[in-house]
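Shown here is one chain on its own, the form predicted on its own, set out as structure tokens.
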Amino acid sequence: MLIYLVRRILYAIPIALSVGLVCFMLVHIAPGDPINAIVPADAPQELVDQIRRDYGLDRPLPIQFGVWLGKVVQGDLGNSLATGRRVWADLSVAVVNTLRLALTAAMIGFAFGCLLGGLAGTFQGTVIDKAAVGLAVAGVSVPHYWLGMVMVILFSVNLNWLPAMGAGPGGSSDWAWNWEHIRHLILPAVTLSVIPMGIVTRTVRGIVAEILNQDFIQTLRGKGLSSRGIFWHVVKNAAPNAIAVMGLQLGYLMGGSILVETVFSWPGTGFLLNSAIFQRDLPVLQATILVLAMFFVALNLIVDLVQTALDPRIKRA
């Protein structure tokens, strides 16, 4: 297991470097000059050139990438062009908020997805199966931002049950595990959980249906094994593939929450990324994209290890 872990980590290193290069180049090839976003339109050219030299933007791109990568390895993500603050100070708060939102949405989506998928796979061809598949298709098809706006209109404007914006009372980004803050988390978490719930439902349904139709299940039934015993055999065989899909979905929740966080003004990485895009804030853009990408790479590594622990055949393969 240790050798497998070391090998997977070594595989992840070139992937991480490639991701860093892609993040750097995508931001720099985008149209527009970031310096124009922070200086007045009538600023003298000498001031513009001085600011460009201060941020190292006058150097060739390969040198800029080398300098940026060297600082990133040391944990220095630079300063924001728009605010002048350290990027890590804002990004660390945003990452924690996005993790809180993504994990809550994942728990909701995965729980209902496994439940609906398990029921649909067990009762194939019945009304339960058709209803679960219909909910899954609707969940995958509904756009995040549209569902978020509908939730705000229904539960915030019309019913006045839940707050529509922010992560805490008065728009505060500070978090505490009390009802006032949890109320702000409900709407964005439920909105974000709909797509992974649909994907997990369809995946688990297919896996469960395939396992129940295999010969060893019929053999277990013929030997008189109880329904509970058969259930645990199905769970053990379905777990590796289901966990792989859930791990990928958690990564998508971290990186794909920009629209939901914007709709609900949730102070996470998506909201920070959206602000940086409009301000052409290169250091914040690069750091946010890099952190989200590295989270996805690390999550894939963790999923591989968990799959190997649950099913040793993957390791042998």
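Positions refer to the first chain, counted from 1. What we label the rigid core is the largest C-alpha set whose atoms superpose within 1.5 Å from one form to the other. On a predicted model such as this, the values are computed, not experimentally measured, just so you know. What changes on going to the form predicted together with the partner chain:
- When two forms of a protein are overlaid on their rigid core, residues whose CA moves 2 Å or more are considered shifted, and residue 64 is one of them between these two forms.
- Remark: with the core as the superposition reference, the CA shift of residue 248 between these two forms stays below 2 Å.
- Superposition of the core reveals a Cα shift of 2 Å or more for residue 48 between these two forms.
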Second form
Amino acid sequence: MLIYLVRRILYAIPIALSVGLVCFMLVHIAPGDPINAIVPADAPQELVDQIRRDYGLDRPLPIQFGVWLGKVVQGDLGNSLATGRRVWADLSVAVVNTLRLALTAAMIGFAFGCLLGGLAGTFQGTVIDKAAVGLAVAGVSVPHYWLGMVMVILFSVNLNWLPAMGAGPGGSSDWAWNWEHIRHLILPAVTLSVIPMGIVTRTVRGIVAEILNQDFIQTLRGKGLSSRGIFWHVVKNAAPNAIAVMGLQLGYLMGGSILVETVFSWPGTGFLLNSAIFQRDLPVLQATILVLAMFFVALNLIVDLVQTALDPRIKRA
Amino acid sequence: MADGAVTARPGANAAAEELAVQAREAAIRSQGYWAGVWKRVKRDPVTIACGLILLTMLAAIVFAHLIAPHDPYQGSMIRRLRPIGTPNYPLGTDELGRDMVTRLLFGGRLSWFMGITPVFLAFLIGTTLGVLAGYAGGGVNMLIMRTTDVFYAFPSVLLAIAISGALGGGTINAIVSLTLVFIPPVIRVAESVTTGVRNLDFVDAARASGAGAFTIIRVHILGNVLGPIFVYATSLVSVSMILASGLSFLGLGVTPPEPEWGLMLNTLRTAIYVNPTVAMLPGACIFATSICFNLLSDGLRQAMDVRA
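Show the form predicted together with the partner chain, please, the one above being the form predicted on its own.
So here's everything in the complex, that chain up top.
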């Protein structure tokens, strides 16, 4: 187990470095000279050369990557081209907002997914099963940015129950766990939760059905174990795989919330990314992608370790 | 996985492994296998219905120029945002007074094109690389599969938006970025399916009788792995359509005034207070298409599962 732990963590390092390389290259696959994004088009040539030297853009790419990586490791993500502010200042606020949205959506999605999937797996072939599977397919097929608009029309425009945009009353950005703020969280979180709901339902259904078909369940029934006792055995056997899928889904939610954040003007990373794209603010784009991808890499690692720790049957060399 | 030791995404390989098992079994009993699959599909009303709906939609958008009642670009300021059921404009008009029926029909062309092209390209490129990795093994496998792992470290939506955001908007750039997003998962499935078939007896027999690597791949491997990879690819079409329209929705795909469902949804967003039902139509089209593709691919996979 310890050897596996060390190997798995060591394996994450080249992945993290490669992810850094991809993020670094994003700026360089952008059409045109990156310098054009920094200086205005009518700047004199001497100034352009001066800035090119200052930013290190005249050096070979591998060296630029090394310098960039060194700065990133020290927590220096550069300055925004649009505002001139440190990228990290805006990004840290946005990451917390996205995390709050993604975690809430994950909790909703996982709870309903486990419930529906468990029911469907237990009552296979019945109406309950068909309804749960239908909901799951709808959940993974719905364009969530559209679902968000439908939610706004229903609950904000027609019923006037919940606010349509922002993360707090009067567009305030300070979060507090009170009803005034939680109201703003409900619609985007529910919208975002349908995809993990669908995927978790499908997964849990498959796992539960497979476990219930195994011999040891027959044995437990035969020796007269109560259904609550059997339920506990199913949960214990289903947990490792279900947790693995849910962990990855949390990562997808963090990266995939950009469209929902745009619909609801939620001040998270998606919103930041969106404005960075339209202002061609490449440092912000690069840093946001990097931070989100690193979250995903870390989550992959944690999921792997938790799964191994939970399931003694997984023997990894 | 080939090494079986450390993978970037445990659990996520379950689908690939299952397909590999299916491909093995299919390869062993290939005589009459496809006939059996077709027989099972015919008995599944949901799959047949979804297939028919998709065919109807395809016909409607291909012949949009013949059946559309109006011009997709010609608007009028005096008939903006008419409700559903207006005479001459059965589904109303959009924010520039253009007929919604016409816009939806023509919009389907780009939405379908942008949803299917990346999956098709990823199918071609991913199968080539995956079969190569699975057949060659060793260092080649290592190189291809470890590069794939890097792209698995990005959530797919994020990767698509990152590449599109860096390249800039436009239909071609959106297709390029989505293709890059779908190549890694196709490689994984192709590799694992090929690894499953490679060591079967008839491949050894072919090699023993002197067949070259190219002949073995072309005759013995491809015939057995293309089916499962294709079914996997069809399951990506739904995601691809949602993502492609999502890119247009963000302004990173199609540029106005070109009709495309995602972009139409974006421009109609301002109209949700005036005419919500009309504003929701393009999204409903994306939803309908994507759910049909999902159900169709589920049905195909079930029909191909010889163990069921």
